[in-house]
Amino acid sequence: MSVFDSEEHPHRRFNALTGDWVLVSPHRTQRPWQGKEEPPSRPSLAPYDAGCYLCPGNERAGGQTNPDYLGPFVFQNDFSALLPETPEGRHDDHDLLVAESETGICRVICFSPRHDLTLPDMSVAEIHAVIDLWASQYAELAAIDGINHVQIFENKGEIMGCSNPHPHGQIWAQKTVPDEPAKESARMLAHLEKTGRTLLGDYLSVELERESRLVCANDSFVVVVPFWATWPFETLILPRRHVRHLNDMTTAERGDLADIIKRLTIGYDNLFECSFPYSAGMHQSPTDGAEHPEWDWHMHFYPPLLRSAEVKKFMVGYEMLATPQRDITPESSAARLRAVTETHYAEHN
């Protein structure tokens, strides 16, 4: 009988974050590709399109004029998914229809003036500026009575849905905790309670004995490609020490929190020589008033592309009736993402 080998043979791994599984099918890698295929794409742009509503001095699709911003600019979406003034109420005329009402704020935030960059073309300084705007309003809205999480994402490319490609990034914030940072904060306190120590600490001190699944690293953060990593090349940045959220973070651990999103952007696009799509966000602790000491910030970067920039992943069939399953193990996929150089792609074309 052969020697179970997880490199070679199909097995489920388990996400400590979560709580969830899934499915890794390594030798899968084998089978041909007959799907959907895409070239890969760097679009063509011009610091400024007369056309963006997102560009300064322009109008929006809302009717509003965007000032002539110069840094990183935020503003309240013109189409929210949600409503500060949604009134409270509930429809609950049969235990198996329940309806409540969610009250939130949804902005926007564009990263640049420059209509024609994203973030791995950014230098560390502007993306700086850009992570200082997220604290402010991460503080702003943690503030508002009612605001119990706030989400800061950013979703780069049409297939992950963007709708503008003028660098920029979303923020929601709600009554309500999200189903995914619930279930990481019940799993963080639980481990909080059984070891006195936070899990993402510990998950981060193994990762570094291990090395395997490390892509890069500076003196403030880690990148991995965690165990549990459902999407090919998902990356999870960790901080090196415990911080909560983004205003625990020194003026120089920003900096590093920068640099690293700069270093792992620019990986992501020489990878396969494209401008990399990814929905990418961080995870932060709630915001309803209590310490939360079993937090630790962390960003989750979620990209679809596979084999190639022409082979996209989906989640269907088995993984939307059963579980998310993957075909490339994550040891293999960081050695990937730590053997492409740092130097953008486009600079050497």
Contents of the next structure:
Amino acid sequence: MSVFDSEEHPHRRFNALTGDWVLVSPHRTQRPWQGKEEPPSRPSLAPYDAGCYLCPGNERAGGQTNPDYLGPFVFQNDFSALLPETPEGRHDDHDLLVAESETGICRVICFSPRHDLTLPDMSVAEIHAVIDLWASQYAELAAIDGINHVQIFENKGEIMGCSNPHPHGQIWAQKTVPDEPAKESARMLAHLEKTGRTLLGDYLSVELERESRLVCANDSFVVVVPFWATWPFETLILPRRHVRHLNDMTTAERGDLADIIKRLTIGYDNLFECSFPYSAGMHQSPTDGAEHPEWDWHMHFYPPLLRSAEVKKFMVGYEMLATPQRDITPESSAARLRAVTETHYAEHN
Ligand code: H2U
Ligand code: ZN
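Got the form predicted alone; any chance of the form predicted together with 5,6-dihydrouridine-5'-monophosphate (H2U) too?
Below is the whole assembly, all chains and molecules, this chain first.
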């Protein structure tokens, strides 16, 4: 038997941030593909669309009219999944049938008045303005009694279930800390208690030392394909300094965050020459009033594309029933992402 080589042999990797495992099968990347193929699409859009419910001056489904906004614009989601006035209550008359009421607030953020842009098309200054709005929204929602977690995210692309190409994201703020950040929170706290250092601070140190999973970096942030990545081109933005949430960042750091988001999303678009779909979002310290010294702000990008704009990864079969699995290794994904130019491919001609 030969010696174990993680570039060649099936293995599983531990996600130190959540405690989950992922199965990695690098030997499978050569397998033939006869699955679903769809034509690539970079929709050609007008800067303003009279039928868009997010464009300035247009009416939304709820009957409200958007103002003639010039920069990022936030409004309450007309179809909020969480509502502030839900009565408190609990059903636990049987151990196996437990339910409890949940309260919260859902908002939508338009990143730009322009219907035809996406984050990589926007300037660093324009993305900085979005980050400032994310930061003030986090602070405003955190200050509300009974809001203990604020989830900021973006669904991009039809295949991610995004309802509209107008650049926008969402905020769901709620009473309980949801499962993913709760798992991270517990692991971060255990690491701090054990070592006196933060988990993601230590993780960044080892990634900077190893280099094989680095994608790009600037003075304040580093992008890696995490060691435990599940999605083919999943990435994680890590801060170089201990910051628990956006409001711990200086103005210069927020500018650097805008820069790194622009470069990363340009790289994504270039990888398969399309408007690259993903779900992305940041995790910040819970807003339950505690200090949370264990928490480091970070941002996840979960893109579904596998080998081209036509081939998407599905989490099905073994992954639904057992554990997530990937073929291409995180190290080769990082190498491919590093190699794509930082000039947007659509500007080449
Ligand atoms: P997605 O594209 O990720 O689905 O987000 C769009 C959100 O916008 C969605 O949550 C809301 C939907 O409820 N929305 C409004 O608040 N008003 C509208 O007029 C249409 C859509
Ligand atoms: Zn629009």
